[in-house]
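As a starting point, one isolated chain is supplied in structure tokens, in the form predicted alone.
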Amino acid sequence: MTMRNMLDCDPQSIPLEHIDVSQAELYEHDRQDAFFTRLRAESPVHRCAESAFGPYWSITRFDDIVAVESDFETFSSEPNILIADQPDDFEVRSFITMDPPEHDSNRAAVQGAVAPQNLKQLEGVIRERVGQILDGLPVGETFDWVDRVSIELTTQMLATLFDFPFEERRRLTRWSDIAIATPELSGSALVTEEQRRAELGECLQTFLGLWQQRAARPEGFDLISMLARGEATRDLPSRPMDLLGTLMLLIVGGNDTTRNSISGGVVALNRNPEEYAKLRANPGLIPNMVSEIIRWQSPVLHMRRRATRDVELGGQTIREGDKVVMWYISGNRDGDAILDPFAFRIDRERARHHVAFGFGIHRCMGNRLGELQLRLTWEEVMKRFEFVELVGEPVRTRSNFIRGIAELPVRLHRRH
């Protein structure tokens, strides 16, 4: 079956062995749910037998979701984490790919720098970046509020954890970009492989130099500092494919998820008004709103597992090797597990009870400075404005793997 028919066509109607939700197509049309919808309710554990990435398995249930991740022994990270395979000659390696013990010491060298006292000292330097961009935006003008907002604001904030020449910090944004324009996650070829490598090896030899630098002082709180200290990741640099994935990684994840996020509740609130006014209302509810906004927009779709041994799961049996592929755009509309899925609600009762940021040892390390930047962002937003007025459709990216935003056209109304 082919993406047009799949897009075109009832999903009711495709029968059940053709669905295939790796297709990237139907994220960029923002088609997904009803596919997800029906995969949960009649094969919530379902193999694809066929798709570009060879056969997989969905798990698309909230619990089966925290299940699987809760259990790195049968399901590991080892090699990959997307449901893409690497290229043979190509492969890289971070933290996210390792299992314990592994894991956790290649972790620990920079999870320091999103400790709580740290975050406490960048809040004031964030909330005064995020007012300088927000005050430099034209109001009653149609601007992108991708470019101008979220992706400042993100790389602003990862120019600062790696100590990076602020001047230069847009280079950040391109090689986050195109570490996940591969193909097989995209479903096209957003520049060709050649091109992809020449800028991930430009980004490898830029970090090499910072490297140097940072390794001959004893200390700096800045992510490349720690993993010059770290015992487990001081020889990095000896191991350049393990060293170009940890900077992906940290790269991607406080770029890709954070940046959509801030895109999402533009789209969120506009769409459901009675809650931007409940928002003009009581400013009080942007904590809670930051992760109701996390939840709604989901902003990475899926992690792979592997099968370590034949195991059984929601009524059928995956075997040793197989590809295990949680969607947490799913998980993350699952009735069983959230009250009302799909409703945007910025009140809503256990708003972090939410999958979108993975869960056990994967979960992710930023998670709490990227809801102090939403939170710091939305905070600010409402001190300056009445509304952001979305004035044209979301322009979405391409991909099986980041629910991203590429355009968002807005245009600012003051407060009185």
Given for the second form:
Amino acid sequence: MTMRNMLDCDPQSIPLEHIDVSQAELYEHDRQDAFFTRLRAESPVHRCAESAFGPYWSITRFDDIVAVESDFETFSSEPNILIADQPDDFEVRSFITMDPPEHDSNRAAVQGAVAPQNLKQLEGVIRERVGQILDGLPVGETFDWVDRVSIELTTQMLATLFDFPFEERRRLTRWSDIAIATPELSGSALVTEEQRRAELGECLQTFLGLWQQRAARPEGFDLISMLARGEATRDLPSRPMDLLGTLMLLIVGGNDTTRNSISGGVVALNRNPEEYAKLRANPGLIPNMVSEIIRWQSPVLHMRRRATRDVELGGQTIREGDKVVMWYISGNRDGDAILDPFAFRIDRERARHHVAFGFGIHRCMGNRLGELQLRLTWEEVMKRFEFVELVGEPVRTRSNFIRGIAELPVRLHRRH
Amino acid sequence: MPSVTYITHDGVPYAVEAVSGTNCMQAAIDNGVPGIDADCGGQCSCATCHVIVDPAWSARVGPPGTAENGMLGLTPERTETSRLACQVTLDDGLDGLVLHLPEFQM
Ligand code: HEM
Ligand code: FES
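Since the structure above is the form predicted alone, I would like to see how the form predicted together with protoporphyrin IX containing FE looks, so please show that one next.
Zooming out: every chain and molecule, the one shown earlier first.
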């Protein structure tokens, strides 16, 4: 194959048919925007014939993404929602890779754990934990915000939702980090496939142990107890790959996404000092800012569908069986749907009108929980610190699925 | 000009004069009724414009369509008379309509 490295190509002059936005290095170097701007303008429904993941279509405009999301009969989530295929001999399943009606009953079993009613009760706990994390931070010296705040907070949250042994909580972080972090699955190089399987096997064993405890006292409102009670899910232990898939969905779904939004907000505010000034003057903007941060970061880069029939979209004919990839990072920069989309504005009108949570029946189940964590984080940060100063370049994750920030050197300045 | 009353979860009524042909989501947003997010802008694909039709009006308003029904399945506060406001188009026959807002939008 003669695949070009996108980093060596000029996004303005490269022939359209050579554009391949599946290359993880693009996101590692934050160089994707110019390619997507070109695609939205000149080839919004775009076919890439040759990539590490085989041929695929890119959907890059906001409205086209909504159209694909809304038509789950034509655009199926089976067998996988990553651009990559899963290895045949290690195929995990969960409701994110199911179509109705199977999807609906499996989602319903756990939805309650993160429904807004439940979150109201969690709010006090989360706020207290955020406060403790922030109070433990060094002031006036450089440290890594990702490790000390973003990871710590989302991991504590996850341990709370699963009622997972608290001291062992970083194991959850590890499983989340390696879930798809192989070259074959996302272009990452954190682990080999062999390592991934071994560690996910441990994950499964650990949760099977917890499951046994919970099934014996099935009244809890943690995610495992809810799965153990749910009609569509109570037999999951007899289907280990389905159990593993569901666990990975809940672990990854709630972790990388929120973590990277917490980090992304620090970057966005530092790059836009006038917005930071607005925030200091009016912390009441935080709920609106949270939506803007999530749009700006777009922590989930894509979801993939499979065409179940030949279908016309944007003047192109997508064939039955083709991979169709919706690039949320692109939809969230589409000027036809979002005014001045490259600007970060914490008081943006209709800030919730973004595609970072997806749309349709797979729309993010944890969207309110993600928002809640970000809101509480910023409320507590503003009570304590005048400035979370970025003192070096963020290190970005190499992945075509998660737009991640791996390290973020910051220095804190106390409020005066 | 059909009029619609939205009653918030705390029981506060908002009466709105709407133009025939607009939908109940748009009428609420245009008139600053709180409690409807409408993240997708009326495309039946976010379920954040959930309303509960007053039982006295549910026969007149009718049941949700297939796609709408699927989206309503995502909201834990769904009831017998739940609809997505963006999928309910107003006309003079609905003059006086009463809609209740859920405590949260999904
Ligand atoms: C800022 C934070 C978050 C972002 C940006 C985000 C983004 C997304 C996206 C893009 C999807 C796919 C939507 C689609 O296919 O249309 C999704 C699905 C999902 N998310 Fe999130 N997510 C976030 C936080 C969370 C949290 C905290 C949880 C906690 C449980 C969670 C659980 C899920 C689940 C279970 C699904 C699958 C839903 C389904 O297939 O029906 N997410 N999320
Ligand atoms: S506004 Fe999104 S479903 Fe009605």
